[in-house]
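Coming up is one lone chain in structure tokens, specifically the form predicted on its own.
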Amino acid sequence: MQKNTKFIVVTGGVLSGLGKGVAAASIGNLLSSSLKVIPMKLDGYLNTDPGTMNPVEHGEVFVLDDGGEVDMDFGHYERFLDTACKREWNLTMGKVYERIREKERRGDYLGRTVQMIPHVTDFVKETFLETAKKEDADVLLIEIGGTVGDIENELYIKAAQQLKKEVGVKNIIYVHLTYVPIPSGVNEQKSKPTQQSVDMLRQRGIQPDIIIGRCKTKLDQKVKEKIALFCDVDERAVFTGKDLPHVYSLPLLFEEQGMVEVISQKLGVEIKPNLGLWKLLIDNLDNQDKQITVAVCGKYTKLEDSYASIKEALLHCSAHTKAKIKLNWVDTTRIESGAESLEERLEGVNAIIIPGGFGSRGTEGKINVVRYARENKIPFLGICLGLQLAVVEYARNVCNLAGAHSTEMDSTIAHPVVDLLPEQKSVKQKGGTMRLGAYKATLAQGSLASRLYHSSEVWERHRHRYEVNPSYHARLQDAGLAFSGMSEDGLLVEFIELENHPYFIATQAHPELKSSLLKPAPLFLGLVNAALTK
């Protein structure tokens, strides 16, 4: 390695969903002002990436600039560390086994029996060390997905345990996130799950240096002492991961409890957090003086994590406007079926978002929502599929193209105003074959898009196969639909907007993926400001 890189390994115990990613990102936030922190996430599933998983089961697929489809925890890393992550920083067991098989077929293991240990664990360790060297990292922050005891992450934990021998005890620390419950009727914090979880981690050869207890309330001194005693950690290294109104307060909570000093001492590095602006924006979130309601109209609303980055982007806007943003989750399949009235569900709404998605279910409901927003002058933002359906609605109801639709929903339609890219028509595989990653768009001079971005060009991330059909560009534009952003070659529609409307804009991209607390996504901030003005 080019420098004496430090390693921080974050594991979780007791149960899943405790917020390991947020905890890891918060630690990284405290370090990133003075050190170059590179995050890695290790997932146990056999998929190559989460791109083919159902978002209702797994949550949002996060797309990176380089086109990598990765776990949604990378959203936390980017927002907390102010960095652009890379696909190589996400290991899945699907990727690991694929690389091992490639190496075996190539003859790299000639004469040897390829086994889980040492060959898989060695490959994982090599990936750690190579990433640290390639990125010239001061700190490699490694989050191991899942819970200690899961069969899926056993090899990752073994590799992390062996890493200490490679880098030396002074260059690595282990952080373990656990759950401290308060059973109903007992009204007392219980440390036993933490003790058992740490014991399971020790059986795998890892002694945690820091323990974070996730709990509804601050950990009692008595409980901290008990955890320190039974888990053999310094009492100063037992921290509360308290439930908070929003995750952006967690770095402040860790700093307040002395985590910077503990990490600095254990790794022998100087850490100087710079949280001035961060604290100011958190104060804005805690002291809001107005309120708006934003309707998010999609079909994955049963799991709000399906739209995690949209929620985060709106929270970033809230921090910059001091406006409390109430979310109204509208299931468009119920609008489509007539189970719910569109007018009643959108009553009192100040702004509307149609997010991305795939498939035909709920699309007619979304198209009706677009028309409602357009005709009733409600600030509107369409994202990816939201742009495509805004074009469909405009083609049907303004251009009078009866039955206009996307060929994704119906391949036999008379007016395919949204169609597959020519290069996508021959694609047979699903995973990683879409238009993925950051692409440049040229913005029309004087357009709403150019005013929002304060630029004539912008790079936003994409994740889609279908585009506005070039055969219909002229007809749509002649009818008043402004193409305010085009691809660099001028062939693909990237942004559309309407004049004589308080705020009506849509993009083929996913601007929510690059939004952060310090720099809210311009299209979202514009939507919120338009809703406040209206």
Given for the second form:
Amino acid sequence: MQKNTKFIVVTGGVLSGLGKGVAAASIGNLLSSSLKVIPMKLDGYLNTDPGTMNPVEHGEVFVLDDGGEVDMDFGHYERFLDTACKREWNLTMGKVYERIREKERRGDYLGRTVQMIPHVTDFVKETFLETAKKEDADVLLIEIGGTVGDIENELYIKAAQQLKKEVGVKNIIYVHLTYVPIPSGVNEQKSKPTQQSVDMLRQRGIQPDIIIGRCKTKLDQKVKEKIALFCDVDERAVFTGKDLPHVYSLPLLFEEQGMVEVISQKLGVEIKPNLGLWKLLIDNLDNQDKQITVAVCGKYTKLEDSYASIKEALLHCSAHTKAKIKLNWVDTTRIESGAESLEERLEGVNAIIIPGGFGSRGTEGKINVVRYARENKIPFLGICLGLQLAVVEYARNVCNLAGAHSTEMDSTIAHPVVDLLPEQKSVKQKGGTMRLGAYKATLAQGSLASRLYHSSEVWERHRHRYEVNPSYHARLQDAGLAFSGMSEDGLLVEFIELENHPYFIATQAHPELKSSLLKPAPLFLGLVNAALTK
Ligand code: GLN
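Alright, leaving the form predicted on its own aside, put up the form predicted together with glutamine (GLN).
The complete assembly is shown below, putting the previous chain first.
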């Protein structure tokens, strides 16, 4: 028999960047220990997925086990809900229109005029209902991207409004996240933007059941009363979404204010949050007793969101070691151009990360950083491009292969130690064509990698087109570079490491994507522990 799925729709108002994804994930977190919560994110853009977008504009592209390239909010969902998400849970208008066009060409709408309403809205609604059924969801948590009033999200809002009719008033609630500013000079919390944003939502037929006011400080009783009165919600259903030192405290803040009771009453479900271990780890974050500095050397450092999962993975390590981890963002294009000195920028850092990346800008700077870490025995973690450049550095400076490089950066070089994957050579189309998603790696017995994972095999997520060129495997290994993890067929290098170094490891995968507060990524925890020991 089909479950009586409950639906929670989360919208945002006033301005973007208020943390709607984290707020939705935090609600999910409270519900997920007793209920099966399936998150969905609806994005208004016409790209099929964020895979073809610049991370400096859109933030990190998150990759799922199934190879889906999805909105970075899925990082929050996975970290807060402890669930492996699926690509279909991220709708974009690009995907929606593609499906509608397919249906139209097939003749599914024969004789009719295909319109935004009802055809697009019906399609979106059907996707909600089908996903709920397919996943046997207790709760479908739907986050609508952008801010109410954005043209590109209107059809999602409309579909979410119509959903109420379909599933019945007892089975759906609407949560609206707004902004409560404290203008300087006035020095009090202002509710007007919230009132106006709720007005806009109502014009679209949605009356919120819960309002979360993002504010610098806890919402005053007076403001809560005002919002409740003007927006016609229960006073108990107005919550503070306060600025916090880290996002993991948000579920606790919601719980303290009685959100569990409000949701369980409105939806008629029993919710039993299980926050014991979570609280303990947050306690550690609030009581750090030591400090290290980690340099993240990349080229998208202008927007920290480009490396969101790396930041989170390090925070997870902080919670497990009680070490405060200061991040030193090093823009390798500035090292490369000589605008900054590598030695000065890396002075005193306890560990170095080279994250993933694309294109040649900044790579010479990164290669110099690898050399610095290798020679000065600074704990080092290379991720994806970080592995590839560690191989280039080793080939150039240890194997004496002058001119070694990746063909991504220079297709005419003498020693292409990193080259396109064989299956990539004929690929012309850019979107969704990389080696994407979870792959199994076999780890060498006794290797650092196998010790860190406590296992001889591991599944991590990938997103790349290039790999270590098999024609150079022997030369690199003979010169002392250990291939500590290989793909299942033994052909692709997945992990490399060095002996005679306190911690030098790199992987072709992106282990940061599976890190969570409860289970930090082993390669990151290893790095932090090595930095602490040193
Ligand atoms: N640009 C490299 C490749 O495509 C690395 C990609 C990455 O770091 N995610 O193989």
